[in-house]
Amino acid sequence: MQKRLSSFKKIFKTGSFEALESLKNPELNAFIETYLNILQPSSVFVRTDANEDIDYIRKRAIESGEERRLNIEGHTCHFDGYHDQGRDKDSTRYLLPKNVVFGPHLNAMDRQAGLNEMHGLLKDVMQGKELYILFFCLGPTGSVFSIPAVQLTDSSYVAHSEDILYRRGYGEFKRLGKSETFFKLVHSAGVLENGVSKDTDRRRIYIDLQDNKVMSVNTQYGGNTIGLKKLSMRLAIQKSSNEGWLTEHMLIMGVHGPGERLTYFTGAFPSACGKTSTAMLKGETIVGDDIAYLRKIDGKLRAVNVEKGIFGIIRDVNPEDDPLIWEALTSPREVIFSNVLIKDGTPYWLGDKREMPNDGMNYSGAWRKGKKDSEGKEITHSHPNARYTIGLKELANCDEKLEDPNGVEIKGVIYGGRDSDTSVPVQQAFDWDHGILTMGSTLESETTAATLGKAGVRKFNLMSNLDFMAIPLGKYIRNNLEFVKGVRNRPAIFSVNYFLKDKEGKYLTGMHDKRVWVKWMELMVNDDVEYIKTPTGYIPIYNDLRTLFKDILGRDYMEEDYIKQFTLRIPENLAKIDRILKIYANDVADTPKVLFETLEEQKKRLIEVKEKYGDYVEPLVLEKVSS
């Protein structure tokens, strides 16, 4: 081991340095060096596999007071500053050389001046703090879609929440020997106040592409800090663009057939549009509800989960909707909610569908009912991004293969996002290319308040990948469609859409609809059911609905609902059309010729449905076309 780093030796748990010296990695060695010096923390946890220092990991979240224990066993609360409740865009940046320009979508700055201010700001800012490394795995260990991590934390609540989310690494890196590729994460939560980043002004969360290494500080809050999660799906983005793979912001789901069939599906979704929830689909199996590593095996596209477990939504959470998360979040187990209100050791959220206390402490501090912020706003119990945190493996439907070294076979591909007023509920693209340039690559939703800033405004949000895109979006583009090269039976692509409304501003579709719409696409994949052709792609029919809703749900479909769901809007879909060929044209230099094509192509042949039948068109109408 390097000399320079052995004279760090002394501020080490017993048994750190040895653990960190038996990697024998020089690589590693020379990273940790380089930030012991910058962050001069006061000790040194180094975590390994061991369950003993998962437990210590567990205890010192508890005695920094990051964490508080509620009444039922396994369960702590976390609580994040008032102005770090959610992901941080406009402060998260791209670390590029001067010559390297990707296009106005990528929030970056040049490279030595982004080192230089994060350094500036890490320098000494663990002086009096305890350092922990810790050492991870994305994806199933031993596999080839593992990708070893190290992260340096003086946070023990990102530590307890990556070792909830994240595979153990530490053997990893034994078995890699003195491997140069791996992500490298630094994080420090900044100076705090009554337990939380102060400085949140002073935020900074940077990606240094060339060095695969992320860098956060003045923030606790887990989509800036865990830097396993979306931080590090950049870096991975860039290395599968490179190597042939793909990186994809996808939930990973079973949806169980007839008799002993089941079908694995990936689907995009951009935060709080409804991924979660589907991938928690009540029948059916989650592999996972977030990233995806996907690639080519034998001749299949197959697919892992990057992560072991869940940071999900809390919000509308309860018995009735999402019975399986709700056993789980209200039994003993490992469970880390943040944000909430807490009333007397027991956590609240919006939409738990309980009685709401009048008191409690929340992300404000000590509130009562109608407390006002510095700006009048009244302070809701619950933060709408508030989270929980739980292993996928304490949930019953968690799928038998989530551990499979070779993933699981992609039958099928969903994107959806939060679509008020175009797209119908559930529909087929006419193949893979159609798919990923008019589905996929056209991807739109109304922000949420999963991100900072203002809610209710209508994104482009290709693939559901945009905010974390670290090549230019024409190769990503391209990346997809040639992806499929070799595959013999490539997946069907979907688009799904949950928020559709009538003229009223009604939602024309139910909560548990989506059972119905999984089930179709499952018999479309397998070509069991038949379909009616429309100018954007491929419906139910009617009477398949109609026994589905009644099989799966219970309830009789009626044919007005289908109507007013499956007619086909064509002054929405061409304004769609006409907006995303404008972004392409001003804002995407490298566009693949292909896309301005088939989306001319589909505006073509909804002017020509229009001039028969006008602007809305029913679906039986199309029905009588197609047949």
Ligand code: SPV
Given for the second form:
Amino acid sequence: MQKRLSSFKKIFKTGSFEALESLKNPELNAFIETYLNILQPSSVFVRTDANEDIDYIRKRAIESGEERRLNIEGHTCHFDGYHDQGRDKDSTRYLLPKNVVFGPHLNAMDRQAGLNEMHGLLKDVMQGKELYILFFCLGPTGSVFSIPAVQLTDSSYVAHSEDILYRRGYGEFKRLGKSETFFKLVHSAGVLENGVSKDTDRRRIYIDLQDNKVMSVNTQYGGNTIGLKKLSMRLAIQKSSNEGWLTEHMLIMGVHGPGERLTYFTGAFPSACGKTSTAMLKGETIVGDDIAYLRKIDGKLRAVNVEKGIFGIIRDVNPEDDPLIWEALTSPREVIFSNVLIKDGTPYWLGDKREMPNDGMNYSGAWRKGKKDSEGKEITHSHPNARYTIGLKELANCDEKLEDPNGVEIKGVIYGGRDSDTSVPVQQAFDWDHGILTMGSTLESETTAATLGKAGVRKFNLMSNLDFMAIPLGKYIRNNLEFVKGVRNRPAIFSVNYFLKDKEGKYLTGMHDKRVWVKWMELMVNDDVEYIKTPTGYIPIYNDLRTLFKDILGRDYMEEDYIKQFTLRIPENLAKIDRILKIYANDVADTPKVLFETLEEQKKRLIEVKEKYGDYVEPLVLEKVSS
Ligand code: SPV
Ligand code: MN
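Given the form predicted alone above, I would also like to look at the protein as it appears in the form predicted together with the named molecule.
Now the complete complex, all chains and molecules, led by this one.
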């Protein structure tokens, strides 16, 4: 027999029951009652928007041992388990009612079977533990973009991370009242051993689209547990699809053009392809680095950052390459480091350009140089996916519109993947549809040594959103195409590629060249430069890049470099089109016809040029067109 909510009153901390009651939300109360019955926590804390409540979570994170204090004021460190260092795609499943089919790219299972399994794993899991009930708002508060969400978790680390990453939402539950849909998130780290989830072999992340709910268990890694991040993103993809707006795996940045001009861009990149470093480029301002909601407002395309902080990869953050993040991570302010090496209260990580200690504490416990795991593999001092969690307001380059309830007007959209041999470093699509279909829908990323499995394997990842897709792929593409109907001055779409190599395997572009590419895109959006039309898009003219390289990087940009970078590689482009056509033809039942047509047209253009000029065509050979 289910116990009523009121019968749990005695386990609520002082004031917590009243805080819940005063929201007067029957759907919320029913949800909490159901999970109190399943989870059986020993105490319950309801976090309102009050500062003392936020402080309580910070304090609990230290007391529980999930975080430890570091030397610098406000800095803490958290470790996830040895086998819990990344998003677990195989154990992340959509729970679908009997008659719904998603296709092979989405991991799904029968809804009822999934609920039964999950509720079995969650049964009594919080006995002896405290349950935190936290209210958040996805997107800025008081906005048409706002989505209220409630998180149930027994992890103070998860709760603390969410405080840094998301806007407080208790007030938003009050404002929006019971009529509004809210997202429901349930998490338990499960049984802990030495402070980390013990049963990671029974780790599960299940998404119940029908009930706007995500449950995860036996894991602590942020990507699996921070319900407001990639878990809510899946719910938002469904909600936005139903309501005619977009949820994207995108950064938002302000690119500062000539004079006072500020032009906002969004950009989609698969994990570990330079998304955060693009959002953080020197000289520009950051609105967000991971998730954006996009809406049409008064005939304009506007975007907000769903988050207010960064859960960023710390690898390769160093004073030369990322001076702004470095400054923030080495001075007093609130930061959670995860899965780095700690030695004498100082965190160290891969690529920090400091002398590495020979021992310390890391995600494998006590660590000493040369330590091997049970499979004989050497354990690096810091995990390649080690992270930092920090509020955007802590950064000197935070854009002033971060909290604007109307978001920022987007004039350019960027798609970028890890591609060693096909696409030029930067190009603009002919128009919105061409960009969505040939750049967004064909996005691929090569695996790196940092991910499991073989390096250099191309993974299809449309709009970098495949991992989070909660609707059929064809429908999602159609939504993107239709989204700009009624938008005056549609945003320009660009593709970038920071990873192009020559035949010898040497990178053709430098680490900082992306600063030039974004400036060129800003000029293109504002019709300030001419371009060369190629079969795949518009590319820069050498002289414009030469000026930009000089102005921005103080460097002489050589014409021979330009030629190498912007040579059209026809066989590789044709092979890519064929790979992608095959995926859509074989795996995606509802692919829009226009996708096949547009890719076939691109193929035809490439073949025509190839017949005239050969396999590799230098930019100067391609026709110059005036804008
Ligand atoms: C990503 O992997 O795309 C991230 C980190 O932004 S995670 O929270 O794991 O999704
Ligand atoms: Mn991401």
